[in-house]
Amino acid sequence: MLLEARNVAKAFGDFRAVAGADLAVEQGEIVGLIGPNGAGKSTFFNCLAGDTLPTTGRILFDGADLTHASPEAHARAGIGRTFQVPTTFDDMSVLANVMVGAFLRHPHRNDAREHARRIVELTGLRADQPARSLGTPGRKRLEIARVLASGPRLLLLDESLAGLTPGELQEAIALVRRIHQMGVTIVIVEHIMEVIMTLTRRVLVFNQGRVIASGSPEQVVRDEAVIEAYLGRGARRQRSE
């Protein structure tokens, strides 16, 4: 088991954003996290990445307890993440941006540059292109490249495929598959069901801070609790009539 989250909860004052969630991810899996807005999946995701400390519960990565570890410690352990809104160093080239991630495993500049070049080629970017000239699809791809250059064993993708045209979406799905074929385990938060249905074999559905369903994409989309969470009780009644 590569990643284990055990009874993870996160409270902000009296509000419980996550109320005891469990997740176990084996090496080589692609697991999806879905749920309506405000369901708690992003908070749970941030706990996995080390950007938010859980109130209770434990998070283990390859047997090591990272529950209260810093984001930097998560990265060094082999967990990389993207953000919903990608950030870039606009005054730097694509290659220089990716080198920022490469320095984590390759402290010597020449080694970092060569490693970053390989990642840039993998992601289909142009090394000498200024980062500021990239549109949303390019910025998302650049952030994935920078994280990938840090050598993660587990990649946490936070809506990295949102906001793309149908053609761009297919290219992004192909990129995620290439990354997975490199041996990287992936946990992905996404609202686009095409992405979930295409890439994942197992999905966890969040609602009101709890996991309400778990299974294959085909199973969870037929689950009555999931239908109610997304569409309301009226939709559930209509299905039963």
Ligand code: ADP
Second form
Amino acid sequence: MLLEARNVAKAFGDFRAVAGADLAVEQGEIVGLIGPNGAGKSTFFNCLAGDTLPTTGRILFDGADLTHASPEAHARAGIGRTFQVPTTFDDMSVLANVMVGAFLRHPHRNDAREHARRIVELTGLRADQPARSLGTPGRKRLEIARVLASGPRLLLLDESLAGLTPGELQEAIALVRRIHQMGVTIVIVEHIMEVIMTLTRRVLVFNQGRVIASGSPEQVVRDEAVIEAYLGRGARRQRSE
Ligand code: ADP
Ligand code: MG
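Having gone through the form predicted on its own, I am curious about the other one (the form predicted together with this ligand); can you provide its structure?
So here's everything in the complex, that chain up top.
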């Protein structure tokens, strides 16, 4: 098991955004995480990546307890994550942004640049383009590139494929596949069912901070509790047609 999150909870005052969630991910998997807005998916990712301290629970990565470790320690251990609202350095070029990630494993500037160039190529970005000239899809891709350059073993993607045109979406799916083929284990939060259906064999469904269902994508979309919580009435209507 690469990642084991046990009974993770995160409370803001009296409100439990994550209310005791388990997630075990094997090396080499792509696991989907779906659920309605406000279900706690991003907060759960924050806990897994060390960006917030869980109120209770444990997070084990490759056997090491990272529950109380810093975001830097998580990155160094090999957990990389993107943010739902991408974080890029807009005054810098694409290449310089990706170098920020590359420095984690390549402390020497030339090595970092070399490595970053390979990642930029892989992700289909243009090295000399200023980050600020990218639209949201480009920034999301750039963030993936920066995180990838930091050499994660586990990549947590938080709606990184949202807001793309159909053509961009196919390219992004292909990119996630390539990253997976490089040996990176992936947990992906995504609302677009096509992405989940195409990329994952196992999905967890979050609702109100808890995992309410898990199984193959085909199984969970037929689950009554999931239809109720996540897909809503429109989906149920569609299903009975
Ligand atoms: P999701 O990613 O599934 O849409 P989030 O994890 O972003 O859900 O949010 C889960 C719930 O926690 C939401 O109701 C949100 O408003 C709340 N929440 C998230 N972050 C904070 C915070 N820093 N302080 C208070 N409430 C928060
Ligand atoms: Mg979210």
